[in-house]
Amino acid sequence: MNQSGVPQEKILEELSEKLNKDLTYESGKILGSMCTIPHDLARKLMTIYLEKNLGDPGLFKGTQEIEIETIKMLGSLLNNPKSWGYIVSGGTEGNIVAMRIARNIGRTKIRGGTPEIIIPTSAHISFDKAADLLGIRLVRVNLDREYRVKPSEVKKAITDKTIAIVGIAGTTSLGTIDPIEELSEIALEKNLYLHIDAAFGGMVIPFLERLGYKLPKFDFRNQGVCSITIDPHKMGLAPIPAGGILFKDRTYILENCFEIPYLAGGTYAHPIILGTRSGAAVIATWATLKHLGIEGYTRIVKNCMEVTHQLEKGIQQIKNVELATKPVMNIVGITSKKLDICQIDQELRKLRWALGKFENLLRIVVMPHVKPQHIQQFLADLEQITKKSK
């Protein structure tokens, strides 16, 4: 830290130089991110309300009311306006919170030993973090040919130590949707907690349904679903940090809270991980949801899907690469039986294309910042790389 301080102009110059190394969403070359440029209204509100802290909601009662309204909007989108929850730092925190509550509910039903939670092999790394933090054991279940969890295998994996099942609505690698309706039936039959990780899909699938896509019912329409992770800072165009964790009703939360007595705004009880929380992000999320509405988000998803189909068709025309599976939403997986995917990824990165890299595939997430001209250029570069890689 400088002894006497540095003039603002000098700071801005230095920042410009350092941040010039960053890739930008505006370039259209960030193809592997599940985040995008926040809506203009959200960006404006973030700067206005930076001091709002929902870690001490007694001081910011209006902001707390806005969070409750935000959760109700998200709950309505997920077909349960009576659901209860919080805007959290992201999907990772949301999943960890859900697993903690599932553990607390479930451990009273098992007779000693380590609680077990059944997850698909496609589950996000946040569940590994949850297991490490919470002292639970993960039981991984294989996927079918469409990269969805097999309900029959889930059922076989249940033991007297099982406390919860996890389903994914929009997997990280390919955007596939697990058969949540069948998982719900299993959860009800076996009296198990069912959590749905819809961190990405939660702000996509409801609008795909409105566009006529036939997709599994993934949300609170399924009686066995206890909680859902949904992230407005992904396809919701809200600013980071704005993840969401919603529960079927408030009873899940009331029985699993930490009471904090020393806050300036008065005693407060909450079940989430972070203390200090950005009220500005909540306000910006609330405003963006209200401003865009169902019609606005449906248009955004429609546009993303049109670009996705452009990409899908383009990949099918390039030799020696293929689709990992037909895209379910605006996520596309590229694989190859003849070429080295790692080498293709390296060559693409030399051209500043940033994709998601998995063991045997490359992932593209067609976010709102990805335009038709970006995909056209990407496909041209990919074709040239594949020709050189023979």
Ligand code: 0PR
Contents of the next structure:
Amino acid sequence: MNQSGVPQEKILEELSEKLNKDLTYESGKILGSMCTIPHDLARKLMTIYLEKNLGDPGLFKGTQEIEIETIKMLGSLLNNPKSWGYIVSGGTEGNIVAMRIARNIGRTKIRGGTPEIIIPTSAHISFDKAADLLGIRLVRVNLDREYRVKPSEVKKAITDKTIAIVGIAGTTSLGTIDPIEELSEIALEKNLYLHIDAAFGGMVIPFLERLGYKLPKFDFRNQGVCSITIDPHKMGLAPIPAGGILFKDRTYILENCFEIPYLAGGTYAHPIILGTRSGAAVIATWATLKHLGIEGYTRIVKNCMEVTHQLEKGIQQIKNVELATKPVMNIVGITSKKLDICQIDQELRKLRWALGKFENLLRIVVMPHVKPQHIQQFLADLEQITKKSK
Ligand code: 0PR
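Compare with the form predicted on its own: the form predicted in complex with this ligand:
Let's see the whole complex now, leading with the same chain.
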């Protein structure tokens, strides 16, 4: 820090220079992100209510009620009005919190040894973090040709140390949806905890269903599903930080809360990781969900799918690159049998296109900031690059 402080105008000048290096969503160049420009209403509310702290909800009872209402809205979207949960810092925290609850419930059943959870090989890195933090062993199960976990392999992977199964509704790399109905059957039969990571898909699939897409039931309609991660700060147009973790009902958390007795607002017991946390993000999420409603989100998802189909068709017309799989939501994987995908990515980056890069594919997430003209330009650049590559 400097001794005498710097005038505000100078700070703003310096900032604008520094932040010039950032890519912007408006430029259309950000094709590999699951985040986007938050809704205007959310932006406004974030600044107005910046000081609200849900780490001490007794001081902010109104904000706490708003969190409960937000969870109710997400719960009804996931077909369970009895859901109980929290707006958390993101999908990572949601998954870690769910794995902790699963471990605490499961470890009484396995009588010693390292608890195991079965995850698809497509699972997000947050499960590695959870396993490391919680002393859990991950058992990874392979995918079928459409990049969905194989229920028969899940069944085979179950041991007397298994405490939970994870299914994904909207995988990080390709947006595919695991056969959750079958996973639910297995979980019920074997009396195992089933967590669904719908961090991305949770704010997409319900609207695709309304648009007539035939997709597997991924939510609490399956009796075996115990918890779901669903992030408003991805396709929900909420500001960061706004993840969501929902449990089937309150009983899952009752025995698994940390109690903080000394708070100014009174005792608070909760099972999440953060202490001080943003009330403004919760208020902004509540407002965005309420304002857009089912119809608003359905429209947004419909637009994203139209752009997704434009991209899908465009890729099919470019020689030497292929779709990794037919997109099930607004995530598209590009692979190549002939060309080096890393090299293509490097060339795209020179033109400032920012895609996600996985082992053997490039990922595009067609978020609301990605418009038809951006895709048109991207496809033209990709075609040029593939012509030059060997
Ligand atoms: N579960 C799934 C299925 C995810 O895809 C992600 C994030 C998470 C959980 C964790 O969510 P948080 O990042 O909110 O903790 N997936 C993106 C990814 O890793 C996150 C992301 C977002 C990456 C924006 C880049 C980016 O620009 O690809």
